[in-house]
Amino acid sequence: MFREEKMRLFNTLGITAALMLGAAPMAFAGPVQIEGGKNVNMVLLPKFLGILVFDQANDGAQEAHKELKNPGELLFVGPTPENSVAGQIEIMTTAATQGQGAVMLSNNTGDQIVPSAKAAQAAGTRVITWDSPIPSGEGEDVFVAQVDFGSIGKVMADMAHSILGGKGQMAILSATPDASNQNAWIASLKEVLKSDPKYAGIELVDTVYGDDQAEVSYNRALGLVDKYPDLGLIMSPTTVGIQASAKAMQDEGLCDQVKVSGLGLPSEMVSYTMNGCAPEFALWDFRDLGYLTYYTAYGLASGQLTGEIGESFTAGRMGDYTIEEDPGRPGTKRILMGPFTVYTSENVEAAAK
């Protein structure tokens, strides 16, 4: 009898364990091979139009669109810089009413876009963010991250340390106050500067915004120099801001006094790097980012991807990627592209071609 009771207990425990295992997250057999030819209408929505890196992202998306032989339409639409927040919300709302299969959003509205993004999802539109996510993650299926946001702060801190020789004043010239990617990168930079004794000699004196407009950024950069006579570096984590800042320092003959760094395009920064105005800067490939974002959105909108954490897929020429939890936004999901490159006088000319 005792032996029979033990066997029954053992069997019960085995069944319970099996049920518990069944409740675990789904195990995926291997990377999903995305099948082309599905009819999916899609929208690539940048922060606004007229920025070269967003044009490059569109080039990558168009490449993937052609490669996957999608008979549906790929629209590249965006607001003006002056109307970015309201314009993005309006385009998201319109996409939902038009029955678009997916909207690929580089968010410039903070969480203001959440209601329209959630309405789009409710209408059957998949919302994939790239470059800049929705901070809360609400209304977002997955974020395609160019690089790990925490690592950008370390890279910017290292460039500042190298340029300043470990000691001096630095200011930040960012894009817009609602740009969630810029805000995350700046927060990461501040944390690195505060927590690592290596950077104790670097003083962050101010953060200003150039609205990702060349003329505004140019004037903001000159304003920083006027306000802080001992300023040694302007760190601009935006391709518009870094180029405008470097031009301002060059035009005023200040390159020996105030250096410029941040995130920029080699083709736009090569002359400033070679003349010493911007000795170091970094970036990733926006064509690849647009290409990977398209593959992700197409896979989700065509029903070939579930979007669950742990699911992997093959993104054409770029290889395999896996959906994971975003460590910077608990409860949200991301796909991490990477890597980025630091450009100096040794490699910028080749990259600019």
The other form holds:
Amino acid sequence: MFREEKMRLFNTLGITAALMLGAAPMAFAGPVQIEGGKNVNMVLLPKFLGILVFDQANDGAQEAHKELKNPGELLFVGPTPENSVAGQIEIMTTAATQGQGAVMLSNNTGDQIVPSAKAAQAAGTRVITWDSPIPSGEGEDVFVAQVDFGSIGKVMADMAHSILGGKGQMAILSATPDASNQNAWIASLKEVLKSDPKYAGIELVDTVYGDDQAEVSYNRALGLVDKYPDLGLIMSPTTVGIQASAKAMQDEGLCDQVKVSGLGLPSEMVSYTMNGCAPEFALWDFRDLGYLTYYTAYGLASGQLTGEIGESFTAGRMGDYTIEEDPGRPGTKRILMGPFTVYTSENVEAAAK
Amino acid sequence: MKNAGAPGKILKRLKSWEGFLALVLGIIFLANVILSPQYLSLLNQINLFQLSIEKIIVALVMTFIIINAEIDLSVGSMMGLGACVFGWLVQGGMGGGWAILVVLLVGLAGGALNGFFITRIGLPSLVVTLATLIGFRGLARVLVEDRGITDFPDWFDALGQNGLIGPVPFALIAFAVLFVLLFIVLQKSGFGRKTYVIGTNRDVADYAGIDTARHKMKLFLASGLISAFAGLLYAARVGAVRGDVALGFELDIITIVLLGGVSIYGGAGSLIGTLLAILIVLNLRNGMALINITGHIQTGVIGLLLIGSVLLPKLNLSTLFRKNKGQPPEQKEESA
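Switch over from the form predicted on its own to the form predicted together with its partner chain, please.
Shown next: the complete complex, the earlier chain at its head.
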């Protein structure tokens, strides 16, 4: 009730301000208030179906969809894991044919999606990436980044430092070799380990890939333990890999020697954190990421946002965000969500509920 | 059979495998027209082919290989290798034209390698091409490692992504031309007849004085060459390559050919059947995508169609009572 009144007040103020200022440039008007009720059909396209975090992102997008009273349709469609690249290209192409207002893409194709994304843009469809961007930024309006990619390396290095007590061997178990988000984070971790003497005692011995499939990741984790008898930590920057690794260590009774850390979901990791297999891990809220991505896409597709660098807008309950240049990909645009939450036995149970 | 009049011929046509496929295709077509307003648009019809163009080009040559009672599992890996060699060479500074030439030679070399082990050493093609499926893919991954290569020459990207004649892109024209050429070769030429004869019974062909080894070598050379060519088409269409390009494509390709009525035991099948199967799979995929059925359901529906269409014709009573486990009878009739 209060919220609605507040919104109405904002709208009235906005209209008054616009009348007073006439054709004044956006920059003087403060954050754009995204107005609901416009008819925009949109597609939320995850890397593939069947992953909990993508379902959570969909929950967030659906929440925003209802909140903005969009009479159009919000579709959650994606490929199967083994057909991810061809499937994402197919869905992007079809979205352009259908005349969708926006496609929200967690990209799993590297730059292979570029021609179809460009074709979609030419057909009037806005392309907004989230979770994992298009590396070259071509065919992409803006990337909604969950956290600053450069800061992920620091967070993972700190967790490793704390778990290993500053000294020991660590291996990385990632998703697919081509995942542009994970690759950027691993590069950032390596950079931090190399540049800061604080982490001199931590030795990164190997990087392996579990393809974001539970069984493959489970076997890769066991393979690491066999190969490196002195291994103290498996760092997995993917929710599938970290859970599979923790399960592998628990099943084999190795949790005393080899700890697991990385990026995980509290609901999936709570038991491993409480029993000491994965004492610390981090993540952001995928529901929020879906919510913010929806607001961005809706604003762009309904013409309320132009997508220029420096443009600010209010994303409902999450507050104000600004479009800026992506420091990791010069010449491209991003919106930074942040922040990170580090989960330990102190806070994981509350978050898992 | 010889006495059958015109109506009898039509009836026989309809009862044939091709007739059944045409009926299925008609149903899918009608459903698509009714369910999706965008289905018939020219752009969608072109995209429908473009999204799978590399697979369907290779499926044409695969039809020859399987009719010849062989199999080539390495086609997907060769497509990946071709694409990756191109990316690697262009990144290293080689001109696009020269890089294309090298890729086509790599395709021929890969085909020759398969052909050598199959025809000279006498190993089964299933084993040889399973090995090269892994080998070619490994080579592709070594070349480009865990990265994507992009920034191809503009003309190369344009060829893959823009229309060449009006809105019709190069790859689709290549498919059409190749289909007509290969149709004439398979159905009207001596080479085509040999392909069937060898596939039906290699020993008989040998006794008849046909150089069967030489014939098979030619087929595997063609398979390698066309697969590498298809890899180039893929690179041009998506404008980037990675080590996993065309991963698993061989299964889709072989499935289409089998759906088309080509006998896995060799000796029977036609390019018309393959074309109908291509149209069925592509239109079904496209229709489902347009009404937003994707992912597991799409895979499931296509899977069910294939199970039904491959198993159904084998479940007739004559097959059950006839004790030979060899070639299914209805497909023997087609080759006659």
